[in-house]
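One chain is shown next in structure tokens, namely the form predicted alone.
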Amino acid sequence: MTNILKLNKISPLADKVFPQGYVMKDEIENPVGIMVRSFKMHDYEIPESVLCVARAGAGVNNIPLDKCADKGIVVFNTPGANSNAVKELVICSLLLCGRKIIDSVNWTQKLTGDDIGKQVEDGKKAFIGGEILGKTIAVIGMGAIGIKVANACVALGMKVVGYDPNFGPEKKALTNPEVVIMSDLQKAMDSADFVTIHVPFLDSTKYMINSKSLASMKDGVVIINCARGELVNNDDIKAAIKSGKVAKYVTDFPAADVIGVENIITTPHIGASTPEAEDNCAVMAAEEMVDYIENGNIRNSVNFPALKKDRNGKRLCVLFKAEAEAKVKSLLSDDTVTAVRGNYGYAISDFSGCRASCEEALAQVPGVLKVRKIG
């Protein structure tokens, strides 16, 4: 039995991919792997059994992914599985930010008497808004998400630049021709009516929109957030806001600080809550856990490399810090194939090749984090 450990609600067709003998329950023993959306995994002690945790989602905050990588742990997530949902939220802040949507459903509301048709027409004025079209929007974040967004702005007739410091040609591929791709970070969101942040957060991009980088954008921008709210320094946005340099700022992301400042909307973290987004997750999710379980195979790991090999028969997986690259290798056959990305490294060996004894020996390897044969 390959029990597998959810440690949050999960979509019922992750489990339409497990194969048979494979159980997921939010109790289990001894889970080789675990399923997680929101959990926070910081203070949570993983199981010594667990191989694999998948996020089912693209956001990976909630997990300690150097523990886990230290404990020979990959960490999976699922990126572009919920692309649609959260590109839908952006284009539906575009248009609440133009046409000043809901500070007229507001107004309506405390409407009363015999003659609201009358305080309409006297009232709508204070609600006039602009359109989207022929509008610049820049799209910072060129990858699953940010694509989606770009190509459906354009579709809306809005001029769009994009910032991706790693545009290659995959990504070109799945692009509008339309959109332009912009070098220079600032000069992109300088160009732009709207901007919509689509990074990861990390230490480079921690608060990337603050004072230094709103004092250039044209006055009364647009910043929408649907990635993450540490990307964003709330009082430098509400100091712009005061000041007229931004006229709205949406975020996925409510806090303290922002809830309630007039021109900043506030949505419940729901970009990518939707039935549909979260049977995309769980599915992929699912997917690249059975892949490692079964062959080793890793693909979409946040910690550890993408490797894939033809299964032939037995194998050996060995997980390893960068540094003991070369002795893993002296110890497999001929035909492993092995990735290092950072400070982790990954082999995948026919275990009928392999030295004499070699399952042992990498085992008494500095630096060796699992050895794990299969089949």
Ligand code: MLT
Contents of the next structure:
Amino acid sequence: MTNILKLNKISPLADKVFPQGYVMKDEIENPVGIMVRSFKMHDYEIPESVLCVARAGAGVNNIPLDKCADKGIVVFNTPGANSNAVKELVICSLLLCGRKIIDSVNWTQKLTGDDIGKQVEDGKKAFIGGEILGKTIAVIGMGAIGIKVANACVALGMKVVGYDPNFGPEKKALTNPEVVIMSDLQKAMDSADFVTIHVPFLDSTKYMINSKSLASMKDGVVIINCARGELVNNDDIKAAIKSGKVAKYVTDFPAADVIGVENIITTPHIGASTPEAEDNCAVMAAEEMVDYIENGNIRNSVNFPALKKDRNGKRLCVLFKAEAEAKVKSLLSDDTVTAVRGNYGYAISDFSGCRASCEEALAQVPGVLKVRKIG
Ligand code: MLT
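Switch from the form predicted alone, shown above, to the form predicted together with D-malate (MLT) and output its structure.
The complete assembly is shown below, putting the previous chain first.
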């Protein structure tokens, strides 16, 4: 049996991906893989048997990536699998802010009497709101979600600027040519009527929307945050709403200090909560996990490099710290493929070409994190 532990509710479509002999449950002994969504794993004791963790979603701030890497645990995510769902919530947020939809729905719900038609016609002037056509939106972070948002906004007749420090040819090929890519984050935000953020939460992105970054933005700017709550300083955004600098803030990550505040619209982290996105994420996460457990191939890892090798019988897979690369290579056969990303590296080698003592020798190399024979 190959046991998979799930720490959150995961779409049952994942089970269809697992080969015979795999069992996924909420509680299970000696799991080799963990499936997770938003469960916070930082203080979670990961069982020794675990080879990999798959995040059914994009954000991985709930997983201790380096701690996992140091234990030889590969962490995957599912970039793009829920991007359409998030894009649709962003488009909805734009329209909610442009038009006074929430206020007008709430007002209409309270109407009573025989003259509702008259009350409606008299009252509607309080709910005049602007169109998004021709307005400028800054899309901060042109990953799978940002690109979809940017393209949809072009289709809706908006002027779109995109900011992404890693905007290479692959992203360019997917992006509508009308999107103007800017290399200066602040200039991109300052040019916009709407700013939508699509970056991961990292030390470097914490509170990227703050009093300083807000100061030079247009008066009456709308900020949309369907990425992570920690990207926005709530005290600063509340002050900016009070001063009129920010007209509205939409966040999919409500905290006590923003709930009920006028002109802050909160939704309960529903960006990826569609059956379609949940299915896509579960299937992609299960596929990545199975290919790693069965073949040692790594795709969409967030703590080890991507690496794939055609299967040719038994193989040795070695996770190591970057500084151990030369020593690891010297012990493996000529057909070995290796890759290093940041502080961590990975090697896959056909077992037939290795010396008999190779496995034991590798395990002794300082910086080698895991040696696994497959097949
Ligand atoms: C994500 O990071 O992709 C979302 O937070 C997914 C989710 O809601 O689980």
